[in-house]
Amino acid sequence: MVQRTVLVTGATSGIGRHAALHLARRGHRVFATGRNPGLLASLQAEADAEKLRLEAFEMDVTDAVSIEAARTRIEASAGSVDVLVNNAGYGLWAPMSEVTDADLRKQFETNVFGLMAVTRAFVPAMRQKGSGRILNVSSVGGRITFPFGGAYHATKYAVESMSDALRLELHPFGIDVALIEPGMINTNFAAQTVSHLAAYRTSDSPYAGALAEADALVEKAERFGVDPSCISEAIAHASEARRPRTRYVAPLRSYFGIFFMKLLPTRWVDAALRAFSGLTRAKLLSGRRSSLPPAVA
C-alpha cells in the first residue's frame, strides 16, 4: 500500500477525528484540522501517545486566511496533499418556512462554500502533479430529505451536484472525486443538530407541537445507528484504492433505505415522514390550536 500524504477536515469529533486516526494507523501521513483548539490537542495527544503520524492544527474552512496558512504550513512540511477529505459541516435542523436567512447562511457557508473553498485551495498542486484524490463527505441526506431538515439537506444535495461536475471536469487531470455518504452513524452529530432547535422551539411556533418532541425522535433513529468506522474503512478505501467508486454509502442498510424511498410512491413516503415526525393535525393542534385552519370535511 502506497503511504499517503491526507488532509482530513473536521477532524475535532465523529467521523472526521475516527478517520484521521484510522488513515493514520494504516501508515498515511495525516494532517487533522478543525476549529476547536482543546479537541484538537485531545487528538494530538492520542495519536503521539500511538506514535502515530498525524499533525493537528486550526484551520477554518469559512476563513480564507485560514484556509492559505494551512496550505503554506502542509506544503512546506509535506508537499501537495494526496487526499483530500472535505469533512468538516455541522446539521442545521428548523422548520424551512422559520428558519432565519442568518442560520441559513451559516449553514451553506460551512457545508458548501467552505467545502469549496478548502477543494480550491489545493485542486492546483494535484493538477500539477497529475494525480490526486478528494473525498466530499456528503450524506444518505444527500439523496433523501426529512421534516425539519430542509437547510441541512440543501447543502447536502448541493455537495452531492458539485462533487459530480468535479469528478468529471478533474478526471482529465488525474484527479479522482468520490462521495462518502453515511448513514446514521453514533457520534455525538445528531444531538447537535437537534439543539439548533432550541432558538425554534418556542410556544407560538407553528410547529411546537411535533418540535418538543425531537429530542425522543433522535433517539429512536439513534437505535439504528454504527460505529463510524465503517465510514473510516470506506474512507480508506477510497483513498487508497486503484479505482475508487463514486459513492461509497455506509452501512450498507443505509443503501436500501434510500432504495425503497425512491422506489415507493413519494405519497406514502411522505405520509410515513410527517406520522414518524409528528406532523398531524392532532400532534401540531396540542402544540398550538390556533395554528391551524379548520379540518377540511
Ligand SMILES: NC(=O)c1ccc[n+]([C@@H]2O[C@H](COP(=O)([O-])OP(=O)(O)OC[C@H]3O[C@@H](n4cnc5c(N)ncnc54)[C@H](OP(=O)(O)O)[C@@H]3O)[C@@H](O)[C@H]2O)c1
Contents of the next structure:
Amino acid sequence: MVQRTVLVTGATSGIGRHAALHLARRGHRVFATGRNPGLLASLQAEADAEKLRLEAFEMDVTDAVSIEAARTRIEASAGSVDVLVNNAGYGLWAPMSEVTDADLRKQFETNVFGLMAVTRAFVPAMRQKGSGRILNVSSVGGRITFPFGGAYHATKYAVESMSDALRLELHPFGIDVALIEPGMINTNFAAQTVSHLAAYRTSDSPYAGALAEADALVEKAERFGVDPSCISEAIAHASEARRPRTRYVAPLRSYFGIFFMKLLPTRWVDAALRAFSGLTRAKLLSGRRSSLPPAVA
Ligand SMILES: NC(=O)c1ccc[n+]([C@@H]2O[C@H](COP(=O)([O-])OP(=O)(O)OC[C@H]3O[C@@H](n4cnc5c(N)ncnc54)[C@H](OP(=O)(O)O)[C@@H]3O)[C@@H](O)[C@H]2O)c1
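Mind giving me the form predicted together with the ligand, seeing as the form predicted on its own was just shown?
Now the full complex is given, and it begins with the chain already shown.
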C-alpha cells in the first residue's frame, strides 16, 4: 500500500480524531490539526505511545493566519499533502425563522468558508505535483433536511455542490475530490448541537414546546448512532483506493434513510418529521399558548 501524507482538520475529537489515528495506524504520515491545545497534546501522547507518524498541532479553519502557519509548517517538512481531509465542523440547531444572522454566519464561517480556505491553501501544491485528494466531510444532512437543522443542512448542501464543482475542475490536474457523508455517529457533535440550541430554547420561543424535547431527541439519536469506525474506514478507502468513489455514505443504513426520504412523497415525509420533532399544534401549544393562530378547519 502506498503511504500517504494526510492532513486532517478538526482532529481533536470525534470523527477527525478517530480518522487521524486510524490513518496513522495504517502507516500514513498524518498531520492532525485542531484548536484545543490540551486535546492536541493528548492525541499526540496517544500517537507517540504507539510510535505512530502523527503530528498534532493547531489550526483554526476560520483563521487565515493559523491556516498559513500550518501550511508553511507542513510544506517545510513534507513538501505537500497527498490527502486533505476537511472534517472540522459543528451543527447549529435553531428554528430557521429565529436564527440570528451572527449565528448563521458563524456556522457558514466554519463549515463552508473554513473548508474552502483550507482547500485553497493546499490545492496549489497538489496542482503543481499533478496529484492529490480532497475528502470533504459533509453529511447525510447534505442530502436531506430535518426541522431545526436548516442552518447546518444549508452548510452541508453547500459543501456538496462545491465539492461537485471542485471534483470536475480539479480532475484535469490529477486531483480527486470525494464526499464523506456520515449518518448518525456518536461523537461530541450532538452535545455541541444542543449547547448551540440553548440560546433558542427560551420559554417565550414560539417553538418552546417542541424544543423542550431536544435532549430526549438527542438521546434517541445517540441510541441509533454508531461509533466513528465506519467513517474512518471510508476515509481510509478514499485515501488509498486507486479510484476513490465520489461519495461515501456510512453507516450503510443511512443509505436507506436517504433512499426512502427521496422516494416517498414530500408531504408524507414532512408529516413524519413534524411528528418526530414535536412540530404539532398540541406540542407547540403546550409550550406557549398565545403563539399559534386559530386552527385552520
Ligand atoms: N457526528 C455525526 O453524527 C455527524 C454526522 C454527519 C456529519 N458530521 C460531520 O463530521 C464532522 C466532524 O464532526 P464530529 O461528529 O466528529 O463532531 P465533534 O466530535 O464535535 O468534532 C468536531 C471537530 O471539529 C473541530 N472544529 C470546529 N470548529 C473548528 C475550527 N474553526 N477550526 C478547527 N477545528 C474546528 C472541533 O474542535 P473544537 O473542539 O475546537 O471545537 C472538533 O475537533 C463535522 O464536519 C460534522 O458536521 C458528523
